[in-house]
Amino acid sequence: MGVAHKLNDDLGAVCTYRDALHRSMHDAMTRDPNVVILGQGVDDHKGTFGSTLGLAEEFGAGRVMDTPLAEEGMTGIAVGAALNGLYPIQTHIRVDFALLAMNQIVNLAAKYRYMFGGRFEVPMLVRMIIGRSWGQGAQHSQSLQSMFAHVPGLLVLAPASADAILQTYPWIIEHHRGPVISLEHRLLYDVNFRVGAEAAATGDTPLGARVVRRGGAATVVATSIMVLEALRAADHLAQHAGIEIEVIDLNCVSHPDTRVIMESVERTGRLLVADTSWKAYGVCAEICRIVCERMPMALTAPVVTLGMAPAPCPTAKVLEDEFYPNLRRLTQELATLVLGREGRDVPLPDDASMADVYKRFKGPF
């Protein structure tokens, strides 16, 4: 039994991202006998990086099922299960593997409700793992949230904390009657979070954006692990330059919380968007579009965007560290955005890569 099951509801309880996932999976299966989990390795000794560990023994092989290397066929089975009253939670241990199931996800699951006039629903959760660990290379390290968010009918999440998992997953499983894509960053799994002490989403559902740090100098809209990087950069700037940055965890990529974003940008006048994927045609571009269409006069400086280099991910660690945006660059961009040329004189943090800070990888895989 994972640590997550020992948590109480007290503010400030500590929980890892992994344990939040495990608790969400366990609680969903306990509450609803129609919830089933399927995916490669969900029943083995690693249990999808620990997020499904022990569930097969507790709930049986009929509800926690290993699948062969046949992503489109297995996703088709999940879609069929959802159409017939079950709630499938399917896992892809890398988002890249979901590309083999795009016909089922994009052409079928996303469109069933529309094609049949609302008479058919496909409630299901598809968990996809993104993120780096040197040696993964170009085919195992993509971050494809924008590709899925582009498709009407798909709800796309990028939870950045244990709280986001614990608040969002139960809600979508119980209330959302359509397919959900959730991208979980691999480097977050071992990170400790204070459950209940973090900002909750705004609005009537837990899907909205979360203001995780208040500040008046500039707004950072970030996704996934870039939320944590933005918080580290904001803390550094507050300590070394007296600059207070506001950080917003976007949380829901497909349906961005425009009210929270615009209220913040209107107050700060400056915007930086930090995503885990490429900038072109992605989250960075979409947030810029929203601000430019709704309130361009709120900006007192051009928008700054950060994302992966416009190339496939290299395999060598030294090149991978250059491929991903780092803390020094994020801090420098924010300092310059707020102070102009004088921002170049602000001392910068060390240049340790995310893979060294959040999870020390010793080699490929």
The other form holds:
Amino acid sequence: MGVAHKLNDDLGAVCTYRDALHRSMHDAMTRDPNVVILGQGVDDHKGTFGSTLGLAEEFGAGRVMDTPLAEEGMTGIAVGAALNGLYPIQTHIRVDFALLAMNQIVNLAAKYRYMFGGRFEVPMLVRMIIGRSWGQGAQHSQSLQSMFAHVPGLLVLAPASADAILQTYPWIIEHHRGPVISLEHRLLYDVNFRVGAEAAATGDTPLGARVVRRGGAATVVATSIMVLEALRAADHLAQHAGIEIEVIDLNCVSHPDTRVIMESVERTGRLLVADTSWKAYGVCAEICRIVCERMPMALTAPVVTLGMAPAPCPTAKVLEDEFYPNLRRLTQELATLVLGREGRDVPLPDDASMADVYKRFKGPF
Amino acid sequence: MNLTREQLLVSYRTMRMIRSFEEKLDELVTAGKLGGFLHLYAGQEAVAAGVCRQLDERDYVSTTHRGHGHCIAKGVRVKAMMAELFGRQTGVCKGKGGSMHIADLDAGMLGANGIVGAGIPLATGAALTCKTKRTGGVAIAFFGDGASNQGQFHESLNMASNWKLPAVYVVENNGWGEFTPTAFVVPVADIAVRATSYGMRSDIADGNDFFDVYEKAGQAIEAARSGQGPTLLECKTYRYYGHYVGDPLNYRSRAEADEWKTERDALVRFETRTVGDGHVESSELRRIDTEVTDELEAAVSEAERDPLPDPAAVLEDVYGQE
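With the form predicted on its own in hand, show me what the form predicted in complex with its partner chain looks like.
Let's see the whole complex now, leading with the same chain.
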């Protein structure tokens, strides 16, 4: 398919998550005159953290529309526009504000085709950015993917790399006729990725999970930035304990790629799920359900899950570092999962704060 | 009056169909032949008929839980609506929407919605599409007095006015939000004044007078079509039945309802004026009454015989299941 061609062209190139977003926005606007971008500040000097910068100048204010803080109304306007031939891309610079639009997303967009017997299509993309690091706190940093993924009719993505964006965004905009929610992690925006480096999804669409690192000792199913943390933990363990961990980037949260997950778990017998959100009723719980319903006997050890502490996000740095799963904890859990008690003797990496790492470290991954 | 005799007869037929459709539903539910959660539009016919008479195939409407009237006035097939209410495969939404969720994009009908106020931004978005694609179309949001307290109403009016969208917001003030008098929850006598905050034109029509609605909707639609932006049109009217079929109506006085049903009835007033002015014969209206009754009887008996949906269809049309 066309996406694969493009990736081959770019193989070896390096770009940031932000660049990938900007390119996918720009390409969508160029390819299809019905694509419009709606969101707070999409045309300002910051341009949605750079991902929409310059698009209003190039495509005009009629297609790149700055909107007021009126999330529910604006989402309804996007749904109404999508029903009649536009492809709206709506942006929320913080996921948390999308809660104000839940009525339109859950009660209308998700149900519009089904409820009316297939008479309507609501092709639209809602980009929601997960905030992170000091000061964002309880109301500006939530990872709410499971709330959306719970609702039939919504397609929920959590792209973990530039490749994931460059492969999935053009595809959904061109082919998927329903509403898509994509949760982009703010800490990833500045990270560099080798384009074409990540294995593409193996299914018929680019939505599926990606095996981003091969290994036989244990399977990590991770979302968003936790994929990078899992890769770092896996590299550390390979170096310091001779353990090879398999890492799967889940990519699509709402329709998890059970084939890829089960194939890996059957082979490794050990599973750790690392999500950016709370564990209860979320991705961690859902991946466990998938394994338990299909082949619990494949597991040779209890599943381990990692997520945010079951509390709102605090702002004091010492509390925030405790709140988020960090590389040390992830490495420790993996070492113990594979080696049992002996895993406690494996030396751990120093990094206790994920936010600090990604402010300093820019890749490339 | 700039309507031809033919147009007058069609307008009467629309109103009569809405009234008889709702009366038929009430009768069916009371007789135990039909279930579901039904909100009847009877009493407000002049609004749907008067506004939609000004529309053409480029235009869109969105409506509410009390949406049968707007569907009929915008041209959704009565037979398919009846089948939908009976939960049949042949229903306009294949039996998945029911009374509160009837829609037909082919007729420019963007959907009834069970969530109060949710259709207002949808029509606004349709108006955005009309403007962006330069289709010449306009979008009408029909909603009630209760919805004018919703954030979505205010958010939509603000943006529509700011963007000068070809939209008309038709608020049907029927005096009651569920079981609460409008005056208990709306601190202004006229909802139309809410347009002022958004720099939007507004107008007030007698919602039980087809001709007043027709004329004022026409002005608003013309303004929208010619790029002058949206209008908030308040139509003062009355809901004949309760909030839903089965509502005991023990919260409003019989005298209040009787006054509307006798003195101000939209169909009676239409007939008095058109026959009185010599535009149509009352015998023509009686002929329409009979035709409507026959069509509804046929729709009911067909719907009763139509096939039920295939149970396997429960998963059909969910995004992402294909």
